[in-house]
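Encoded as structure tokens, the following chain is the form predicted alone, with no partner shown.
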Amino acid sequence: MKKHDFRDKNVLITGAAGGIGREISAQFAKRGARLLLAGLPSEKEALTELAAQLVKDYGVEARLFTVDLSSKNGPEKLHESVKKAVRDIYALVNNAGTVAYGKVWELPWESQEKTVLVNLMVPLRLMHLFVPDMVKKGEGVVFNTASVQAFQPTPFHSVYCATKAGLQMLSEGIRAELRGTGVSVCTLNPPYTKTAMIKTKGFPKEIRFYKISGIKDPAWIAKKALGAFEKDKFMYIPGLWAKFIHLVLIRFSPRRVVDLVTYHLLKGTKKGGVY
């Protein structure tokens, strides 16, 4: 059953350019919502070409907003350009994120330093921004795209599995503050996915893990997320094979296992990089 309607309903989505950002742009396009599309801006013309090409392709409206939340007053700029343009939103979609591939100690600060920023401050920063005017009007939602990865230790991207598992927290603590005011908190908790992020340079183009557990498809995990957004299911992994690795093996595994067997299935293969 159909909890949220998005027809004609005001949708902000971070990270809209490429990716799932770009996959679930569609999917909320084919449900007649209002798009407020925001990526960098480098990533201008790739937004336009969507924009252009969701208007054709589904009737909709889309506007662009181009800014770098990791900047200073970036989540304000982008809040205040937004407010100016349609007053409100109905849901908020957390996307953008981003990824350091590597051992911590040997990592670049500034990368991880903006991980934690792009992955874990911003969507908080957003939601501090957008959710009271969503209490007051009695009614939106904010999805978070988090990660299967918030719920196990992901060695040589150990930063990005603790945004994840904080964005996770994060959002069901949220989540809880605001029973009884008809806003809702959701995370999307993909696999690994086709994205440019698995491309981050110092990322290997191949690690065990993908053997297990495979890469998915952006248009598929959109496809399944809209569908579990509309339910305001309020946490999903996307297919039965994910949950059972992330929600039961990984859980129910002693923890000297875990860090053994996820050490050598997320690092690099030697066809794609050791590390």
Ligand SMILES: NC(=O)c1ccc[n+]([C@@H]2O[C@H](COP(=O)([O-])OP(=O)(O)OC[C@H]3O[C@@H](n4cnc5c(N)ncnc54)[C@H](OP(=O)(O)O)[C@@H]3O)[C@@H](O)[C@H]2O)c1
Contents of the next structure:
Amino acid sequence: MKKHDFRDKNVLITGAAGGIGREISAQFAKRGARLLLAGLPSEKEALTELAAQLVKDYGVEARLFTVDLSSKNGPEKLHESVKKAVRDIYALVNNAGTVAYGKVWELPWESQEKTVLVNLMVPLRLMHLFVPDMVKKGEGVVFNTASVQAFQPTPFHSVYCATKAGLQMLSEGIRAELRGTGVSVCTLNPPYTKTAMIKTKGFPKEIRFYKISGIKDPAWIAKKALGAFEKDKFMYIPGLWAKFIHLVLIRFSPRRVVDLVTYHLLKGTKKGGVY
Ligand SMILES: NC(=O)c1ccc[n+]([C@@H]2O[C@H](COP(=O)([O-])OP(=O)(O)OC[C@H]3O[C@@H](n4cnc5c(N)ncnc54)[C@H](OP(=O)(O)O)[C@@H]3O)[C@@H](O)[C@H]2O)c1
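If the structure you just shared is the form predicted alone, then what does the corresponding form predicted together with the named molecule look like?
Full assembly next; the chain just shown is listed first.
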């Protein structure tokens, strides 16, 4: 049963210019939501083009917000601009994210600090800024794009998985705190998906795990995600195989086995250039 009807509701999506965020924005547009699309200043052109396309295809309203969420007061600036443009939002989609691939002690400190900031601190701050109005109104929802990597160690992107595990627990905790307010928090937990993220500088072209998990299409992820969002599913992993690997196999395997297997499967292969 559908719990959320997004028609004519203000929906703010971060990281909307590309990948999963772009496809999620299209799915919200299809449902008649009023789009508030946020991206980096460098993504203004991509955002403008996306907004024009969605307005043309679905006759929706779309507003653009460009801000580097990792900059000083980035989330506060976004909150202020959104509040100036619309009175309140119904849904906040914390989707912007970043990754750095490599061994923790070898990666530049800045890249790891930025991963923690963008993937964990920014969603926390945005929830802190937007949820009070939702509670006052007695309705609203936050969708946090975590990852299946919230449920397993991921050597060579350990900080990334730590942020996603943190975001998962944060979402679950806040959701419980929101009991009885009419506001909820849900997570989307995609497996590897074909977006710019897995082409980030330093990310191997090939890792063995892709052969087991496959690499999903962002449009497929977004379509499945919106079905889950509408039903207010607490946590949603697209795909049965991904559910089995991450919720059953990895969870109940001895940790020594998990160590060995994740090391082997997540290391770049020779073919990929990083090994
Ligand atoms: N792709 C996967 O395999 C995968 C799997 C599970 C979960 N996820 C999650 O899905 C979400 C979307 O990622 P994606 O795969 O669609 O990759 P993506 O195409 O790189 O999208 C991430 C978006 O966030 C933006 N972003 C990064 N830092 C930002 C900042 N400081 N301020 C504002 N925006 C910023 C990125 O801009 P730039 O591109 O300019 O950095 C990009 O537009 C992320 O939270 C990611 O962790 C991805």
